[in-house]
Every structure is written in structure tokens, then in C-alpha cells.
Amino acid sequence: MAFLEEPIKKVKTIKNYIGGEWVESKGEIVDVVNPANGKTIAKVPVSTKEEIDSAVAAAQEAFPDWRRTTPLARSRLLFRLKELLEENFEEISRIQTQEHGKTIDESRGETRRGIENVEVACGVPTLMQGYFSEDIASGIDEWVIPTPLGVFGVIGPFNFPFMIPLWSVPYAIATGNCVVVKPSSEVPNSQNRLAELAEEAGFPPGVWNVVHGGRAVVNAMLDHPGIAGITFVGSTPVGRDVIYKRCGETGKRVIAQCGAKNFMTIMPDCDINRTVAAMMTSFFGNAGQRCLAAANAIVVGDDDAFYRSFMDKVLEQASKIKVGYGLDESIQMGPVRDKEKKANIMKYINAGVKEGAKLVLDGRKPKIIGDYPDTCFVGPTVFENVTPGMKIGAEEIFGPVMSVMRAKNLKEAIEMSNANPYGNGHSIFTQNGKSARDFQYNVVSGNVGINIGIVAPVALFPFSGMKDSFFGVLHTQGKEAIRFFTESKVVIQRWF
């Protein structure tokens, strides 16, 4: 049927892209599988550190003359890759679900998600800009020169595939850097794809280069001398005592953004219907693998018939979510990403349930919709009466499971949500301004929503998070990024 259109049609061989060549690994290649269907659509290798070695070695060869070309040259070149990715925009989204599995519609989006980062990196002529005084002294004249580092290592989680490494790459290249992408082997497609189309773009050979591969490969990322910086994606485990850990022992500048436990804070006075319909997609999107998707509700008040009134068209929506491969335009949920992310979802479910929680709705045998195997599907699951404390309310589980609580009042709930060791997206649903204000301004949070269910940045804006949700300094996207891959040159100047 023409929906289930899949771009990967046979098995494909993925390559590295090492100083503008693709190049086959001595690595061992492993199998890529579509978890809708549970076939293979391609074989990836794990790369050794030698070839982390070449890729550095092919970017620190390219970053004198790429650092020498234009601002305004390069932009042209981020220009046309926008083109190529708007003419490719269809493709790009069908691999994403492909190889990851989530619905047509949020691969779309995260596609046009990517783009906009290309877009806003195209205006580097400008965001690059240094400043300047005279006569700071008598007779001397001072610069603030930003200036690229030389070669950055990007490494990407298997959530989203195609856009998170944009929140870097693109910044990255434009202010005259060079790249290594590490991309997640679970997911390798989209990003080989996009490097298909940089080359194609006319990025000279050595500025943007790809290495498939596991831990061998991000430990080499991370003691190798001539990189000088690290953005990393995944689990706050890995964030923080590996590659925040080991950027500070080597020298490096890192941007680490981690894990979440997101609480989404609902008042008695919110607009339910709308309310509800933001939650479908903040606690289900995606399968509930976000960083941004939320996890708690805490439910305000100590009304139980406007409770009891709300939580039912909670179930009620919740039940009516389709399952099912989502290239078919009306499955409103796709797979997790594998069995084992499936089993771990699991655990928590029955975790929940031997804590004392309430199953109001059970996601573990889901209705799949279509001749496919239930290998890692999970449906969408809510629990009631959890507490703060409860594995299922307090440990990020990445999954399509909502644990719903109660405060006596909105400041309980402010207590509740920054008792919890992760601050990355945490939103409130109300219509009364004090209550909002209160909220944003109490909650300790990176991102903060405001009758907003997925609390994601726009390219303009940094893509924030506190406490063990981020370790760094400066963020991903927009002017925050320039800044993190530049260094201030400041020249203090006097002529005789």
C-alpha cells in the first residue's frame, strides 16, 4: 500500500564518511532491524578507534582553509543543504520511521525540527559577529574576535535520529569548525543519509565526517588530543560519569545534555479538553522516548469529583490511541525502539503495580493494529495513586507510561517536582496568570511549559536543562551554540 512506502528497500551496508570518502570499517557490522516488522534494513559497523583516528586526522586537515573560507561562503553552503533536505524532506522522515519507529507524523516533524537548526546556522555572517571599542586608552583600540576551536565531536542518542546532532553540526561548520558524528548504531540511517547530502551540498572533504560505532568509538572521541569539544545526547549515567567526566580530565568543552523525569503540574481551572489533548502527546509521543515527554501528573486540589472527571478523559483518550507501524498515516503510536527497551519498560510496569500503584490502564499486551509482531510494542499505560517515591515516579523510564499523583496545592506540587533529582521539562496547565508566574518562577527546570504539553525550544532558543538533566555550561541551538563553538580572541592594539 502506497502509506507504507519504505524509503530502505533492501538491506543496506552502511559505510563511514571519513574525509569526504565513504569508506567500509574493519569493525564488526551488526544488523539494523525495523522494530514494526522485525526485518533488517541495513548493517552497521562498530568502528575501531583507528578510524576515529582517520576522521579526526581528515578534520584537522580540512579546518585551516575551511576556517579561512568565509562566514558568508560557508553560509551558502548551509543554504543548499537546506534545499537538498526540504527536496528530500519526504524520504528523510520515512527512514527516521523506519529505522526507529515512531509515526510518520512526528518523523516529519522532527525533520522540519532539524532544518530550522540549518536555517538559523545559515545567519552566521551576523551571529558571529565580534565587537569593538576605541580608544579604551589613550591611542589603543580593542577586539572581541570570535574564533573557531577546530575539530568537535557530536555524538547522538537513537531517539531522534536525524535532529538532535543539528542542534550542533550546523553551528559547528558555520563558524568554522570541523565535525565527527558519532551517530547511534540502533538508528545509523538518517544521519548517513544527511551526509549524503552535505557531500552533495559541497562541503569540502574532511569538514563533515561520520564514524559508526559503540564505546570504543566514544572513548577514542573522548582522549583523542585534537578534538576539542564534545555534544552528547543519552543517559544521565553516561553524561555525567563518562563524557562530562572524562571532557573535564582531558580539556575539553562539553555540552552534556541527559536524562529526565518531567512533571507536568495540573490546576483545577485548566481547560480540560485542551489540557488532555496536550497530554496525549506529551505523555505517548514518540512512546514515551523523549527527553521532553512527561512522565508525572500531579493532579491540584483535593476536589475527587473534578479528579475523578478529569482522569476519566485521560482513560478515555488514552484507550482510543492507535498502535501500529507508522508509516500507516493513522497510527498514532509506533514501537519502542527494541525488545530491550520494551523489557525495561516492563520491569517498571510490574514495579508499579508490586508498589502499591494503580493500573488503570494496562499498555503491556497492546491492541497492534496490523499483521505485526507485539516484539516492541508497548501501549499506552497509566497508573494511579503513585507517590514521589515509587521506582515508576521517581527513575526515568522512557516509555509510554503516565504515573498520576496528587498535591493539596500548587505549592506541594512545586515541592514534589524539584524534589526529583532531573530538571529538564517540567510544565503547568491553568488559566490563572499568578499561578503560572508562581510556577516559572519556583520550579527548578530548564524548559518550562505554560499550558504547553512538550516543552521544546524552537532553533532560536538554547535547548536548557538543570541538575542531572545537563552538565556544561552553554547549550545546543541558537546563539548559545556560536557561542560554545567559538573562543573569544581579544586583541588589544596600540600604534606608535
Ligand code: NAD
The other form holds:
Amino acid sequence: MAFLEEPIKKVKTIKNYIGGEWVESKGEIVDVVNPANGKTIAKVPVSTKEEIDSAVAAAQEAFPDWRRTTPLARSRLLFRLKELLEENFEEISRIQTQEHGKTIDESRGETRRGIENVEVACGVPTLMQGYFSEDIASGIDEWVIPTPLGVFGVIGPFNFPFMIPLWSVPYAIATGNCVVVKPSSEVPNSQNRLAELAEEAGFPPGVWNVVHGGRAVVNAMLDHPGIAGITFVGSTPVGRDVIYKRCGETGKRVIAQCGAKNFMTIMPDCDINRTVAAMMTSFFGNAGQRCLAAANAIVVGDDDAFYRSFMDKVLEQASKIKVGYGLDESIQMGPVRDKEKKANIMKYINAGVKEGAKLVLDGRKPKIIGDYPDTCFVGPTVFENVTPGMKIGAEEIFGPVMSVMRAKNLKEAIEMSNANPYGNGHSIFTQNGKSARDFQYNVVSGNVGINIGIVAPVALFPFSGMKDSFFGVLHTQGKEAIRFFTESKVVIQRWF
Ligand code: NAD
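For comparison with the form predicted on its own, produce the structure of the form predicted together with ligand NAD.
What follows is the entire complex, opening with the chain shown before.
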């Protein structure tokens, strides 16, 4: 594809994919706007309860045959999907940049991580095997059969339009369930392209459904008796107070992966160059809109010379980040998703100034490469002298804002991280094994990084989270996802 080529060329009204058909919604229609250039790229429906009902009905109808399809045959369709995803890799990545704003390299990384989940789920014939004990009592045998449950709802956030539903969908369908995906209506194009490829791969009608919309659609899914379980990725207030609560009330199993405020602990013995390089992508990659983005840096110790040289490097690197339209290969940071999100980030930056933190790099009026309106751009922003109690030190900003704090020793740094209600992805940068071990052991965080800035588990491992960052028991991805999407049927047998 040519430089800057946008894959979505015509503004179309997005359809739902229900029972193998592309169906126009009867709901209200909303614009999807490219945050870099302000152009409308699509129109997305706010689907109705009836449309969710018909998607669940289609999935329920498909379930008995899909369940009977052998795991090997289900896996072959996933292999075919993987091939199609590879063939369309660049187009899929460019759609993400066009609808979300992230840089094309970040989108390529997202596509790769999404495909890896399809690859892992291809292992379902062995991943889904049960286990057997002969003679649990004399002449009696017992075994477990992991069985699919029926229909699952998959609800996605805006920040990884392509990858996040793939933390669930390949495992759900590999194990013999059917799905209804509800993408974020801010970024609906990626999931429709994925569903087109699933259709081309040959998944039977009704196995993989997509219904667009917002909270009304989610509420209809939560209340629907035909849905056995929900996976949700999004903010804590929605994940905890709406999803987890309602799934409890309606008896659905649930994974709710939620918000974050991630702390990076910087030890004075770290490799400064490598640490700062990792921090740049961690704090400013995806314009700070990652649940694993770093938010707070705690510099440990009273060595002022170390602190200054560390901060000088941070500021030198952060101020060089090129901001612009992510389809330009030279750009290192794209816009945030929309102007409301920018306004929210501005509110936090202004609050930081007001609360007495020192604004040492101000991203409020960034230099934008290229001729783009500055509606959604925020440049890298760095505050020093932040304390954990300040709004910018305590709350999820979800933007490119680094808050730098100091702690007298590692113990205090860990206490500061643990005092925050979130526990998603905390990291330490050190060359000392004992410090790394103490950190890993004591920090309360679902994902822990040691000299790693973005602790994103690969598809073989569960995508974890603790405290207010996660509600549920099992996690998406890998073996835990296989477990989540199946129920253990226990058989005990005796023959007379
Ligand atoms: P969000 O909570 O606003 O929306 C998530 C989904 O819920 C969307 O599909 C949306 O349509 C729906 N929704 C929104 N409000 C709702 C309501 N009141 N009732 C029912 N449904 C509702 O989240 P977002 O802004 O799209 O995503 C950003 C958030 O997601 C951040 O907090 C980020 O940390 C979190 N996130 C977490 C992870 C993780 O793995 N822990 C990964 C990515 C993003």
C-alpha cells in the first residue's frame, strides 16, 4: 500500500453480522471520525434490543451443530482464518490506525498479537482434553469432559479495536461455543473486517456474530437468558458496577478486565539508556491509551545526581517524539481517540499544575507534523514533584502523561504502588536480582515487569490484573480462556 493510503475510502453505514448475514440495523446512526484528520470514515448503528435477541437466537441455533463439529475440524477453520489474517495483515493494521489514531507500527503490533491468539486456540484438540482416573473405588472410573456452554458475549473497549476481542473469541469458538461480539462503537470497522474474514474462512452461520452499539446493547446482553457468560474489557466503573454486578445477578460467568494506573519503579542501579528507551514506549506509545501504559515513575533513592541525569534523558527523549497522523511511517505518536478524551486529559494536566506538581514538558499544544487539525492531539507531558495523593498521581488519565515521584527506598516505592486501588501492570528497572525478586514478590499487580515497560502477556499466558483492574477468576488468553469457556462435566462409571 502507498504511504498514507487509507483502506476505508467510502463512508458506509456499518452492518451487523447476524446468523451469517450482513444486516442493516434499525437503530440510530452515529459518525465514526478519524481522530487525526477529523474526517468521517463510517457510520455506526446503535443497535436495538431486538437485534441482540436475533443475534443470540442465531448463535443458539448454530450451537448444537458447532458443538458436534470435532475440535480438529474447528481448529482447521481457525488455521484458515490465521492464513487470511496474514494475507490481509497490512490492510487490517491500517484500518486500526485510521479509526483509532495509533501509529501504523503500533497497529501492526496489535494485529500480530491478535493473530497469536488465533494460533494458540488452534491447539484446541489437545488444550481441551479432559482427564481420567481408573479405579477411584474398586471397579469405578471417573473422568472430566470439558464441555462448551453455549453463547458468550464479548464486549470490547476502544483502545485495541482489533486485538482485544481476539483475547476471547478464538478460544470461545474453538471450544465449541458461539459468540456475539459487541465492539466499541468508537472503533467498529476492525471487528467487521475480522468478521468478513471469519466468514471467508468458512465458520458456519451463527457461530460468530457482531452487533454494534453502546450501553443499551450491553444491557440487553447482560439480561439475556440465552447468554451463558460475558468477557468484558473496559473501564473499572463499567466493568465492576455494571458488568460484574449484573452477571452476578443474572448468573453468568464473567471476565471483567478493567482500568489501571501503572507504576514504574526506577532503581539507581538500572541501565539508564535502556530504561529510558523502554519508558518512552510505555508512557507515550498508543498516546498513553493502553491499560498497560505506565502512568507514574517512582525514582528510588536520594542520589540527586542520578535523579537529574535520569530526568534529563527522559526529557530529551520525550521532547523528540514526533506527533502526527499514524499512517505516516515517521510518526511516533498519533492523536488520542476523540476530542472528549483530549478534554479529559487536559483537565488532568490543569489539575496537576493546580495541585503544585512541576510541569516540565507541556503537551497541551503539541507540534504536529503535517497539516492536521489539533482537535485530538496531545503531546508527551511530564510532571515532576508528583505525590501519590494528587489527582494525576492517583487516577487513570489514559493519555500521554508521565508523573514522576521519588521514594527513599524500594520498600517505600512498593508501598506507594500498592496503595493505589489498581493493580494491572507494575514494573521495576534494576540490575539487582534481589531487588527484582523483592519487587515481584511484594507488588500487588496482575502483570509484573522486570526491565520491561509494557507487561503484555503473550497469548500463551493469561492476561491478568488485580484489585480494581480485574473482576472475575479466570482470565482471557491461553489455557485459562479454554477453562473459562468450558464447564467440567464429571462422569463416574460402574458396570455391573
Ligand atoms: P468503557 O468502559 O467506556 O467501554 C468499554 C465497553 O463498554 C464499550 O464497548 C462500551 O460501549 C461499553 N460501555 C460503556 N459504558 C457503558 C455503560 N454505562 N453500560 C454498559 N456498557 C457500557 O472503556 P473504554 O473507554 O472503551 O476503554 C478504556 C478503558 O479500558 C480504560 O479504563 C482501560 O484501562 C481499560 N482497558 C483495560 C484492559 C485490561 O486488560 N485490563 C485492556 C484495555 C483497556
